[in-house]
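In structure tokens, the next block holds one chain alone, the form predicted alone.
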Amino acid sequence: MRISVFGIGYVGAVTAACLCKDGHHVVAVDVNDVKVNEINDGLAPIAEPGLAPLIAEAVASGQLRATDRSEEAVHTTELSIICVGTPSRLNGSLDTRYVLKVAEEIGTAIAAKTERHHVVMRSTILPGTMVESVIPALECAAGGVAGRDFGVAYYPEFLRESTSIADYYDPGTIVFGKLDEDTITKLRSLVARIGVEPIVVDMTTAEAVKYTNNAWHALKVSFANEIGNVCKGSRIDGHEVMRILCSDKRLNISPAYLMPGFAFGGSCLPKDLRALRYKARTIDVATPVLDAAMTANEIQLDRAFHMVASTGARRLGLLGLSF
């Protein structure tokens, strides 16, 4: 497949790289010429175990080459991914500005291209952002309609940086956000060789996804930080606790408790959470990611209240008197 990739930052470089490897044609495009002209040199433009070899070859090949011009690219191209950044503002909200000039970028070179083309987003970006925004900048700057005149996805990555090869090549699941189907068939025969089934759900879906696994990845990060500050304080050897904390691959490590719903209860998450944090403080040590998740209940459980409370029943059935 002919494939262009937009934005040769970290995502872009790995998977512009892997794509060549895979034994598709990329044309690389960034802003920056440094970054241009490294690719075209057979150059990696950032450090990755793994990268630079196949950059090399897949210039030496033939197979990959950069370019500042969006028009050029997405022309002798049949899709498009976009892979450009999305920092962070002041204020915490996420800085969208280079996703939609890429966008109207190849919106404005769909709109003078004749065959069909396929625009794939990889950058992160919050839910809606593809709905609300970068699909109306497509359709307004190619003067069509997306899933009708051109394809349109989403396909979130989940790439760690010294792993990102391997991680492309053996990763956790594969997500792709479904507009039309046209578009999907085309990721799919992109991933073929990976050999991982991918879940295909609608974009926002898939935009959720993406946040979610982040968030669930720095939660996991500060509580293991958290209990191991805990242990010291007490003595006790943190890694030791939390190697046998990741052994029960029935409750700990797998799907137990990780479903949306009632608040937990019982005579023993409360009580203990609430020890457990005494101790800490016994000790000087904070805890700031327990004391959230008492919070957090106690606010699932004002919901719960409210959510009935609302209906303005007065007759309420209960099943379930244990806990």
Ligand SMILES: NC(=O)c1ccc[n+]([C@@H]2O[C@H](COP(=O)([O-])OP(=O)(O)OC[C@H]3O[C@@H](n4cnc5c(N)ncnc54)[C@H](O)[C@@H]3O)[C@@H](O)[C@H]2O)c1
Given for the second form:
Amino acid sequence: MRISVFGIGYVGAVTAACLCKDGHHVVAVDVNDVKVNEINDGLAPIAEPGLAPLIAEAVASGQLRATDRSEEAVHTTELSIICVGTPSRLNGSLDTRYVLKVAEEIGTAIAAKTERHHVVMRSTILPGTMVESVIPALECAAGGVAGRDFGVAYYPEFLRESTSIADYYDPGTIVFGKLDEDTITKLRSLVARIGVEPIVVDMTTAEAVKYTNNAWHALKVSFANEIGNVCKGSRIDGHEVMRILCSDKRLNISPAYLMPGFAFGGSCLPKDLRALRYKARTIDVATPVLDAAMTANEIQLDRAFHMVASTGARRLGLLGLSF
Ligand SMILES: NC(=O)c1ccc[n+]([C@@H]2O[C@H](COP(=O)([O-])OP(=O)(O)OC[C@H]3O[C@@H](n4cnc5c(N)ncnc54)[C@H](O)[C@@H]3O)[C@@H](O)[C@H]2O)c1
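Switching conditions: you have the form predicted alone, so give me the form predicted in complex with the named molecule.
Full complex below, order starting with the chain above.
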């Protein structure tokens, strides 16, 4: 396939190199001349194990080149992948100006193209951004309807810096956010070599999956650190404790307790969380993650109460009385 990759940052450089390794032809697009020149000189624009030889080989074989001209890139390819940055603004909100600018550029190029084009978003964007902002920007510039006149999909990236090439070929999961069937068919052919069956959902769900993944990873790191701190303060080996926790694949590293629903309760979890937090206070260790778990649980109980109370019903039936 002939593919244009917009944004030669971490994600774009790795994506472009791996696509070339898989036999595709890639035009990499960036507004940064230094990165464009580096690619055209066969050099990797970022330091990442294994990337430099892939870029050198792809440029030498004529499969990879870079440009700052988006229109030419769209016209010489059949599918564009957007990998530009989506940084935080000072107030924490997501700055989508680069993805919207690129969507507008690609849309303008599509307007002047006769063959069908496909646009795939890989940048991390909040749920609803494709439907509410990116697709309208593409349609406005292209003068057409997404899904009918050109293809669109959202394909979140889960790579980790420093192991990104290995992650590209061995992903935990592949998720496609779908608008039209033929863009999904193109994406399926791109990942066929990887051997992981993609999960196809609507675009907003795919956007939500990316944020949920990252929030989960952040929560895991902070939980492990907090347990490590409590253990250290009690002269216990926190590494061993967490290693044993992770060895339980039935209740701990498993889907158990990971379904949205009602609050936790029963005779153990609230009592034991309270005691662990009290113990941590006595050794001057802060436990914001455990504290938040208790607060979140109280809020969940309140939500449930208000959901019931707001029905106005006076006679209630309870299904399930295990606790
Ligand atoms: N870095 C990671 O590990 C990682 C992993 C998964 C997802 N992501 C997400 O992928 C996206 C890209 O991340 P990154 O780390 O590769 O970003 P980056 O900042 O390293 O690179 C972004 C590139 O986009 C270019 N760019 C900006 N505007 C452009 C335009 N109009 N046309 C062409 N190029 C333009 C910039 O010059 C830059 O080279 C972000 O949304 C990020 O959240 C990153």
